[in-house]
Every structure is written in C-alpha cells, then in structure tokens.
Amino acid sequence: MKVSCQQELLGKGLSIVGRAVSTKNTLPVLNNILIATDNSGEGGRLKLAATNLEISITVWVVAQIIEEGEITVPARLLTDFVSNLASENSVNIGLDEQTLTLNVRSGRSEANIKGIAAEDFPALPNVTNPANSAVIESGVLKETVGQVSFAASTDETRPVLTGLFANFSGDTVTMAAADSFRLAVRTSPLTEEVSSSFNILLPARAMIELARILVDDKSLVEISVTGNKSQALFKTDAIHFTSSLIEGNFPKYQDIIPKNYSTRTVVSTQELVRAVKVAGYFAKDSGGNIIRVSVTPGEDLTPGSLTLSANAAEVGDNRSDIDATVDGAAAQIAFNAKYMSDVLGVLNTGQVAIELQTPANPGVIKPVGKDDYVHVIMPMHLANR
C-alpha cells in the first residue's frame, strides 16, 4: 500500500470512524481502524472503517492511490499522531506487508505503527436489497435526533425504552423516545414519499453518535433497513453508518400525550431557560431536584406571570417571575429541574408554551409557532413540602 492524502481530510475521517471504536471489548482488532485503498468511483479514495459490533462507520477520504493494500491499526494511536501533524502538509502512507507495519510520514514527522491483518477485521454490515428505505435531509435528521434522543432511557433492563421509535409514513417520519418520566415526539419531512409505511426501533446511543457526525445542511441521507429489521444503514456521499436495531414493541406513546389542558402559558424561551437554570442551582440540593411552577392569569391590562421557585432547606431558596400570556385558570405543578432544562435546550423558537391540567397530571411543553414537536413531563410529588 502506498497512499497520499491531505492531513485535514485524513484527520477528520479518523475522528469520525473513531466514534465506533470501543475500548470495552475482548477482541484486539476491534480497537483498530481498517484502512484500505478504494479505486471505485471517480478518482482514488482511502477507506476508513471501524465497528464495535453494534454500530459500524465507514468514511471515504480523497487520496492518491499509488499501490493498493489494506491493514488495521490501533485507532487512538493513529488518530492522535495524524491530528498533531501540520494541516498544510500531505500525509504519505506506506505498508510493509511482511511485518504488518504502517509507515506514516508528513513533513519532518514519521511514525511506524504495528497493525493486524485486515482479514481478521469483522465483516462490515452491508444492507443490500433493503425491505424499506427513506431519504431525509441531513440537517433535518440531525435536529430530529437531537430533540428526542435525550428522553430515551439508559436502563438496559428495559431495552425497548433505550431506543428511538421511528415511524416512516407518506412523506414524514415521526420519532419518539420515553423513559417513563418524560416523552419527546418530533415529526419531520422526508424528501420523498416512502413506498410503504414502516416502523423501526433505533438505539438512542447509536443515533446520538450519528447526529454528531451528520452535517447540518440540506445534503441527503439515505436510510435502508434489512428485511428482518436487524440493521439500518444511514448513507451519505462520504459516510456509511450502520446500526443494529432493537427488537420489541415501543409503547403506544400517543396515549400518553394529554388531549387537552386547563391552563396554557406562553413565555419567552430565553427567559424561561434563564429562570430554570437559576432555580436548578437550588433544586439540586433540595433532595428531589424539584422546581415549582406557578401560573397566574393577568387582570385587566396587566400580563399574567409564570413563577419558578426552588427550595433547599440547608442552602436557601429562590424565585423568578416571568411575564406570560395565560389562557385558563391559575395552576401549580412541580417538575424535575433537569427534565425542564433538557427540553428547553433543544427548542429553537422565541416562545414556548406550557400546557397544564392538574398538579398530578403530566405537563406538556411545545415550541410556539411549530406543530412538529411535543414534550411530555411527569409531575413531581410535593406531599409534605
């Protein structure tokens, strides 16, 4: 193998595939990145791939291929070395097939890295003749995953709740995640209608990694699912991301979303974020991370208000009042501070609506001006407080 490529492109490719490398495995080759020449398509490319047997990432880097070859080398060592090379220099890579040693040179820096034969690397999943497929803009998929994934459970004893439920129907995809205390649902447009509706259950951790490497633009991502719904492939021009799917039936989340409200409050998102952040400093010492929410309707020409408060007996308390537009009667409820902070952190509208029924019923948070997202939070119990 003899290859030459730009340091910036190689470094970026290594950092992307490195997300699929796990240090918690018993197979040494899984700590490695597969490097292989690829003359398919227009011009030469260098193929970089890694897998932890749950997700697999393959990236192609534009390169000049002088001699073909393939090898696997330790991911962290190669990535650290390349990332510290001068970005304006090209990187020359050569392989001694007898000793399985990769020589990497750039400028006046050089490294020899011992590898493992490519034949020992696990076969990468390949979704051919998919049973179901869809196409979505990269930026849309990135935002959608970001708005629901944090609500998924981390409790491995309930694997279904560690996933993102995705329903592809017509020209939209609806993703949902829940952990028994909150529910996030986002509906997003596809670039074209799917041939037939289908559901899959995607591991939240895998989708978070996918969102991190997706570009926030209008480039397209092709989603392909195997016939037995065991694997899903997310494909862009330069990246293939494959994830195992979760077996099981996701709860009927539609039944969890309240159909009506007694009080609807609209406030500035920025002001609410600030108030929740301040209250959170006190809530974390309260024993339950509790923030109290009180809604007061306006009178005559005076606006209504939303009051957030937290009380920690050994530390102190705080209170923040925010002007609000209130539809309905006065209301009170208590939420987990982190849950409020999490959902507000993914909203990008100027105003947010909070819909309430009683202190014992779930609350609903929605962005104002958009009807594609809904977040449900279970209330906290305030007995004897």
Given for the second form:
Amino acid sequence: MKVSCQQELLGKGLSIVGRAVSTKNTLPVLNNILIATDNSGEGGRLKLAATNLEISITVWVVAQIIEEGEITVPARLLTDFVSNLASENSVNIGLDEQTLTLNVRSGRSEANIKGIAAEDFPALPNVTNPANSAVIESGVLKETVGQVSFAASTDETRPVLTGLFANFSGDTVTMAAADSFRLAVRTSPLTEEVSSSFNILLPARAMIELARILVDDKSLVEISVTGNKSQALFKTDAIHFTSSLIEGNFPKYQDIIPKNYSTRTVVSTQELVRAVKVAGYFAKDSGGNIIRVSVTPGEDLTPGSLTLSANAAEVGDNRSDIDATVDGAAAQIAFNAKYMSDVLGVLNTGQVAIELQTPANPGVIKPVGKDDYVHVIMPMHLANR
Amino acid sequence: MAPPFERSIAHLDLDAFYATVEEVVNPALKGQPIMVVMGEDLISRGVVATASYAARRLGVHSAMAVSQARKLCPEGVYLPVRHALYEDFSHEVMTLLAAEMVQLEQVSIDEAYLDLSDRADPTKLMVELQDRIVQKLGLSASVGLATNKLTAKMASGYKKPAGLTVVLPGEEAAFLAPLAVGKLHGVGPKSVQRLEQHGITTIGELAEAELSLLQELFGPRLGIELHQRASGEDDRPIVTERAAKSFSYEQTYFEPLSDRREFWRQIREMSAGLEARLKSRGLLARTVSIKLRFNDWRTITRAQTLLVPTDQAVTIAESAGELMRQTWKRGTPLRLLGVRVSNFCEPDAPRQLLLPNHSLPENKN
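Alongside the form predicted on its own that was just displayed, please also present the structure of the form predicted in complex with its partner chain.
So here's everything in the complex, that chain up top.
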C-alpha cells in the first residue's frame, strides 16, 4: 500500500471513525481502524472504518493511490499522531506487508505503527436490498436526534427505553424517546415520501454519535433498514454509519401526551432558561433537585406571571418571577430541575408554552410557533406541600 | 466500676432465636429438636437457618442442608422460616432495650450492642434485661460485657445459652488469646489456612505475630487491623438505629447450594423480612443489592437503584431476582446468598412520579 493525502482530510476522517472505536473491548482488533485503498469510485479514495459491534462508521478520504493495500492499526495512536502533523503538508502512507507495519510520513515527521491484518477485522454490516428506506436533510436529522435523544433511558434493564423510536410515514418521520419520567417527540419532514410506512427502534447512544458527525446543512442522508430489522444504515456522500437496532416494542407514547390542559403559560425561552438555571443551584442540595413552579393569571392591568422557586434547608432559597401570558386558572407544580433544563436546552424558539393540569399530572412543554415538538415531564410529588 | 475513660459495651445475642420464637408461639414444641428451615422444601433442598439447642446436641447446626439434618435428627420438628413473626419479636426485644435510654445499635434481627459507659453497674443492668426478656417474651439471651464491641461480641458467644461473660478492662487480649483464630471477625476459612501455614492457630498467636508478616499476608491496612483486633483493640462507636444505613439478610450454606428455585424461594423469604423491617421503621428503600459467595469464597455484591422507593417484599424480591439473573450463572454453587436494602427515604419525602407507560400497550415495530 502506498497512498498520499491531505493531513486535514485524513485527520477529520480519523476523528469521525474514531467515534465507533470501542475503548474497553477485549478483542484487540476492535481498538483498531481499518485503512484500505478504494478505487471503486471516481478518483482514488482511502477508506477508513471502525466498529464496536453496535455501530460501525466508514469514511472515505480523497487520496492519491499509488499502490493498493489494507491494514488495521491502533486508532488512538494513529489519530493522535496525524492530528499533530502540520496541516500544510501532505501525508504519505506506506505499508510493510511482511511486518504489518504502517509507515506514516509528513514533512519532517515519521512514524511506524504496528498493525493487525485486515482479514482479522470483523466484516462490517452490509445493508444491501434494504426492506425500507427514506431520505432526510442532514441538518434536520441532526436537530431531530438532538431534541429527543436526551430523554432516552440509560438503564439497560429495560432496553426498549434506551432506544429512539422512529416512525416513517408519508413524507414525515416522528422520533420519540422516553425514560420512565419524561417523553420527547419530534416530527420532521423527509425529502420524499416513503413507499410504505415503517417503525424502527434505534439505540439512543448510537444516534447521539451520529448526530455529532452529521453536518448542519441541507445535504442528504439516506436511511436504509434491513429486512429483518437488525441494522440501519445512514449514508451521506462520504460517510456510512450503521447501527444495530433494538428489538422489542416501544410504549405507545401517543397515549401519554395529555390531550388538554387547565393552564397554558407562555414565557420567553431565554428568561425561563435563566430562571431555571439559577433555581437549579439551590435545588441541587434540596434532596430531589426540586424546582417549584407557580403560575398566576394576569388581571386587567397586571400581566400574568410564572414563579420559579427552590430551597435547600441547609443552603438557602431562591425565587424568580417572569412575565407570562396565562390562559386558564392559577396552577402549581414541582419538577426535577434537570428535566426542565434538559428540554429548554434543545428548544430554539423565542417563546415556550407550559401546559399544566394538576400537580400530579404530566406537564407539557412546547415551542411556540412550531407544532413539530412536544415534551412531557412527570412532576415531583410533594406530600408535605 | 470502670474508670471514666473506659467504655462499657454490652453485646446481647438472642439464643437460637428463630427456633426459640417457634417454641414460644407453640409451647408444645418446647425442648424438642427444632429446625427452622429456609426454603419451602422442608424435606431435602432447604437449609437450616436455626437449630434449637436440643437439635444442636444431636449435631445439627445452622447452614446445614436439610437432607443432612434429617439423617442426624429424623424425628425432629422441621418448620419453615417466618421472618415477619421473628421481626415482631425482635422489635419487642429492641423496644425493651431502648427503654433503658442507652445508646443502642441493632446489628441484626437477634443481636444488639448497648453503650453502658455512663451506667453505674452495667453487669447488674444486663442481668435485669436478660430476666426481663425471659419474663416478657420467653426468649433467652446471652450477653458479653467489655470495653469495646469486638470483645463484647466474642464474650457473648463464650457461654451460651443465657450466659453472661464479663471481660474486665485490660483483660481483653488475655480473654481472646486461647480462642481459635477463625472466630475473630474478618478471619475467614481462607485466612485461617494461610495463618495455619505460619503456625498461627489462636487469636493470642495472631496478636503476637510480627506485624510485617501479617501485612505481607493481608496487605498493609488489613494486616494492622487484624493485629489490633487480635489484641482486643477496637474503637468503633455504637451506631444508633436512626442512623442505620441498610437492612440485610444473609443465608450461608454449609453445603454449597446451586438450586435456582431454592434461591428464588429464599430471596422471597428474605424480602418478606426486609419488608417487615422497613415497615416497622417507617422507611422506604431506593436501592436493593444481593451478595453472593462462591465455592472459592470469592464474594460479590451487585446493586440496583429502583425507579420508585419501596417497602414491598414483591418489589425487593423482583429486583434481587433481576440482579441474580444478571450475575449468577445457572448451576453455579453458592456458599452464601444475601439481600440488602439501603438508600432509605421517608415515605413523605418528595418523589418523582412515573410516566404511565408501564401499563400501556406498545407500538408495533
């Protein structure tokens, strides 16, 4: 193998596939990145791939191929070396097939890295003849995953709740995630109608990695799913990302979303974010991370208000008032501060609406002016209020 | 009376507790060999939790397989454990002790430490308490009195049943010296073997051993600790009930056990006992853990935090069962199985409500 490519492209490619390298795997070859020449497309490309057996990432980097070949080398070492090379120089890569040693040269730096034969690298999942497929803009998918994935559970004892449920139907995809305390649902446009509707359950952890890699633009991502629903492939021009899918049935979340409310409060997102942040400092030591929320409707000349308060017996207390447009009766409820700040962190409209019923019913948070997102949070029960 | 800087600690241990409670609630059994058995199967697979003194004279002891006990004592009375009943009696005993207004630490269902440092005559008080426990509850207790917990506990086991053993200040090391080294807290069978290889069989020999040897055998910290313990030194304070951090049950198996259904039965029984204990204190537990000891004495614990704090046996058992599924490979023999609840909160503490999706129908993928 003899290849030459730009430091910047190689460095970027390595950092992307590095997301799929397992850190604690007992199989040494899984700590490696597969490097292979690829003449299949127009011009020469260098293929980089890594997998942790749950996800796999393949990236193609434009390169000049002088001699073909393939090898796997430790991801960490190669990435650290390449990222410290000067970006104006090209990187020359050579392989000693006898000793399985990769020679990397750039400017006045050189490294020899011992590898493991490419045959020992696990076959990457292949999604040929997909049973279902869909196309979505990269930026839209990135935002959609970001708005729901944080609500997924990390508790492996109920695997379905560690997943992102995705329903592809017509020209939209709806993604939902829920641990046992909150639910996030986002509906986004596909660029073309799907030929038939389908559901999949994607590991949230894998989707968070995908969202990190995706660029925030209008380039297209093609999603394909194998017939047995074991793998999904996310394909962009230069990246293939596959993830294994979770088996099992996601709870029927539609029934959890309250259909009506007794109080609807609209406030400035920015002001609410700040008030939650401040209350959070006090809630942290309250035993339960509790923020109390109190809504007061306006009267003829005074505007309505939303009051957030938190108190920790040993630390002190805090209270913030925000102007609010209130539709309905006064209301009180208590939420975990983290759940409030998590959802507020992913909303990007100027105003948000909070819809409440009783202190024991789920609260709903929605962006104002967009009807593509719903977030449901279960309150804290305060026996001694 | 001890000088003011000496502590006076009593350890009280109820004699053959489960079996004696069974005698009290059914006086017709009095004096007979009674085996209280963990596990519903009283015929073969269960394990003896407690044997009455009449049974012990025939060679039966706790942690023995029922099949073995049946051979030694075919005519004996075999009863299933009733944790909730024993918890009631235990609660009565502890209430009686607490009435003395001393620092009290309940260490298990049938054991407690009392700090009697400010009492004029600790011995007289303990004799009175022993009497009162017999009069009011029909139970007998053995007591050890010493300047620290370690020696007091060793003293209470010195003369049983209904014994009272006092170790005077300064006499701790001399009292412990002739006892077998395996009786010392923290010295398991593996350690006994290792110590024997170096000619150490009694606690006295352990106390006289070179510290460097013990540190080499057990590591720097445990080496020092064992040396101190063997010399009868122990400054652990009494931890009162309010500060208790966990409740647990453990069952040891003299014959290693590997029967899955038997383990499940025992988990349910221990969970019932934990429910009774939580309810009597008005507490909920957030964390459930299990403890397993394998044939090679390797001991592991695994814990799970519940979504909702509980005082329900069913929930505790389910969680412990789930932990078993994750950690225990079917067929692996165990020498000990324990269930523990911890991370307590009061029932009126704020709690996070759950989405109602646990009972909802599911989307088809």
